[in-house]
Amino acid sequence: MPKKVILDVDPGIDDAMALCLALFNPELDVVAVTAVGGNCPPDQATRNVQAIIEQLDPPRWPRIGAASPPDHALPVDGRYLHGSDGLGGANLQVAELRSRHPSEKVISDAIRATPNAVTIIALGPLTNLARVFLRDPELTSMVGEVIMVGGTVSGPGNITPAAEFNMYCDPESARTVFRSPLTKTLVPLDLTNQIVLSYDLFNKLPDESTRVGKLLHTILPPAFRAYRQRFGQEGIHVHDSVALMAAIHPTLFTIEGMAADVETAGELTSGATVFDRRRVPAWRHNLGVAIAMDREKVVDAIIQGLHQAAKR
């Protein structure tokens, strides 16, 4: 029976490639794809999260949840990565919707409906889970699991040298999903970093002719322009894709449990996450991290996923 999932993302040409791999994948049931302020500010990040399923049109439409502006300024976007509009400057078009649910309200209705048989997987900033859990406490005890991308356990941040994207955009809210009594599972930026995908991934994609060629065609080039001229590297990282792989083949990744907590107040540490790695622990084990992965397999894993998603 597939696994019922809710993908909250902040596309992000990163995101756009886990929801081609996801909304195609037999062994998941996308029940709603939420969108939040990371990459690109709120408003753009619900409007990409319609145009890549407008595009991709697969079988079954899950619902769309709108991003709702943060409780305070993002510090920092991607689109110095991403493009103007995240998505590499495609501009791509979509049907306005005439009426918008707000992403806190639609996991919330996801979970009562379907309670201990839904799993988040969370692409971007926890700002949406934090508000469902602050909000309405209770549905900490009806999540199936939550499925993390971001944080680093030993390795730099990516935006300063303490702090990963996802956790510097909102550590408020990461801190409170960190702490809630939840099943969770991290994938770090020390796990994310391994797989570097080179300009041959273009000769793997599905064919143009497939909607889902002709998206990936279209908004992986800048993704490639951009990490060679910002960072002199002739390929990409895929961190969503990859977290991805964690929820549908969680065989591929050896998990360890870890006491973690994400630093809000720091000058310099802001967005961190710490873990409490002492001899004698203070802290109780409170997530799961990826400390591992059969990279070549995950690679595999993620090519024939896109093309089976052409597929259908």
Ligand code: RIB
Second form
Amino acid sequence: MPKKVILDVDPGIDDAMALCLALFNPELDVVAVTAVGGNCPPDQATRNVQAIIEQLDPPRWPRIGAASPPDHALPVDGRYLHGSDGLGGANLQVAELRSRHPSEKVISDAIRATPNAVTIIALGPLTNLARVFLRDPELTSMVGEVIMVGGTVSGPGNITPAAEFNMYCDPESARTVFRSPLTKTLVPLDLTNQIVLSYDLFNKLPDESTRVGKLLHTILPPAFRAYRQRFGQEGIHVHDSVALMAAIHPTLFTIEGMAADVETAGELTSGATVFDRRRVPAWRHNLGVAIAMDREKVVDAIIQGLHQAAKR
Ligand code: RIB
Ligand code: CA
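Switching from the form predicted on its own: structure of the form predicted together with the named molecule?
Next comes the full complex, this chain leading.
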């Protein structure tokens, strides 16, 4: 029985790759793809979700949720890495802008439609999830689990010295989700930074004669250029695809129960994820954290997954 999932995304080049993997994976039933602002503004994120799905034309089209503005303006612009339109400047055409249900309503409806059977895979800021569970706390007991990408356990941030991008964009929402009684798993930068999509791996991706290959060959080269110019790094991180692998291939990951919260007021530390790892912790465990993975097998699963997707 395919696992019912909702993908909450801020596409975002690595979000787009994760969507390629998820939308064609026979083990997943992607019931909804909901947009959230982050790598690009909310309206662009919504447009990108629709454009990606139109480009890929998956066997089963998910419901689409429209991102609404966060309570506070995004504190950072992710387009330095993801391009002017969030997808490397691909400027993908959208056939028609469908009626747009807000992401938080699409998520709520999907949970109610199949209680205790939906996994939410959060690949962007946690704005939508916080809204869903603040407005309808009963839903926290109706979700299967939440898998989130972001935060850092002991490594540095990637958007500030202290904070990872998704948590930094909306720390209040991140704190709300961390403090909720949801069954949560966090895939932090400490892990996702261990994988770099090199040029060699890029050359192993499906070719442009396929829908998946055509999209990846359009959006990835600008990301390689941005990583080289910004970080002097040859190769790109694919954070969201790594987190998706935790949902598809959980045995490739080691998960440890931890106690964590999110800084919301620090002048220098806003968005930092703080873990109670004292010898005698005072905070109660509130989430599982992916502390290790079989890196080679995760890389292989991503590449093979993209080839499977290209054949569908
Ligand atoms: O810090 C990496 C995360 O922030 C990824 O999800 C990336 O897409 C951005 O949203
Ligand atoms: Ca993302």
